[in-house]
Partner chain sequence: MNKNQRVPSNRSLSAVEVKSKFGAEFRRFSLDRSKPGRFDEFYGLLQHVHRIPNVELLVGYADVHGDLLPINNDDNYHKAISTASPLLRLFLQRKDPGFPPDLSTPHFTLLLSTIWSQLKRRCSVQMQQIGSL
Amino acid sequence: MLITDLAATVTFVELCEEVRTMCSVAKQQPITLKWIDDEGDPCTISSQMELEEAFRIYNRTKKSGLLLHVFPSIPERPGMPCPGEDSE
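Could you show the structure of that chain by itself, in the form predicted alone?
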């Protein structure tokens, strides 16, 4: 597990760059970012709007930190899990 502090003002592009650097993922390698919402559901962050929604919900629930799950792949279809993702 890697831990970093990011400002709530970070953009989606900056977040992706930081994740790629931290996880040593090449720029051409697709990645999927997910977080677990307040209902326990995995939610994909694939845009600035989704990132802002994640921060909004996180700020409302005040959990210990916004935990991102990083997958070096993309789902076969929208709404499907990424290769290597399980329900745990």
Contents of the next structure:
Amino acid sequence: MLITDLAATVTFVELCEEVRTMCSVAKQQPITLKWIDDEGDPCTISSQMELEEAFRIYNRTKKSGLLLHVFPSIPERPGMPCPGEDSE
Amino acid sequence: MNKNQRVPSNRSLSAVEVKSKFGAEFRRFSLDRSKPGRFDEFYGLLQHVHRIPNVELLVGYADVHGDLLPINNDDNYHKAISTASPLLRLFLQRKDPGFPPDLSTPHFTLLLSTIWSQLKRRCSVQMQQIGSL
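Form predicted in complex with its partner chain structure, per the form predicted alone context:
Zooming out: every chain and molecule, the one shown earlier first.
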């Protein structure tokens, strides 16, 4: 688990760059970001709109940190989990 | 198009929180309750968010009673928006039946439950027949 502090004004593009740096993921390697929401479901973030929603809900629940799962891959098809992803 | 619309934080009270499920994928975003737009715009937004621009979808939502209701026109779309409190749970399925069924949708769960009940009843009948031999 890697921990960092980011400004609440971080953009989706900036977040991806930060994640790539922290996780040592090459620029050309596709990644998938998912956050665990207040119902325990992994929600994919692929846009600024979805990132803002994650921050908004996180601020409401006031948890200690926004937990992001980073997958060094993309789903084989839309709607599928990422390779290696399971409920654990 | 609504796809670029964002809800400012000072209008959070009028926000509808959309939680959309397509297969194993969840997506969350907000809509302005006072300006939900038309169904076709919303449909396009869902396709855009889930990265499925060429997939024809069946859109359903869970109402306050837990029933799965369709969203396929402006009327039932606005009804769904009006009942969101503020969460609107969406379940998306491909119209194409060729795609593997989503194991977690209410419809498929109901189908499994029905098949299981019938299997149990058959086994029970057969056990009674064996027992009477």
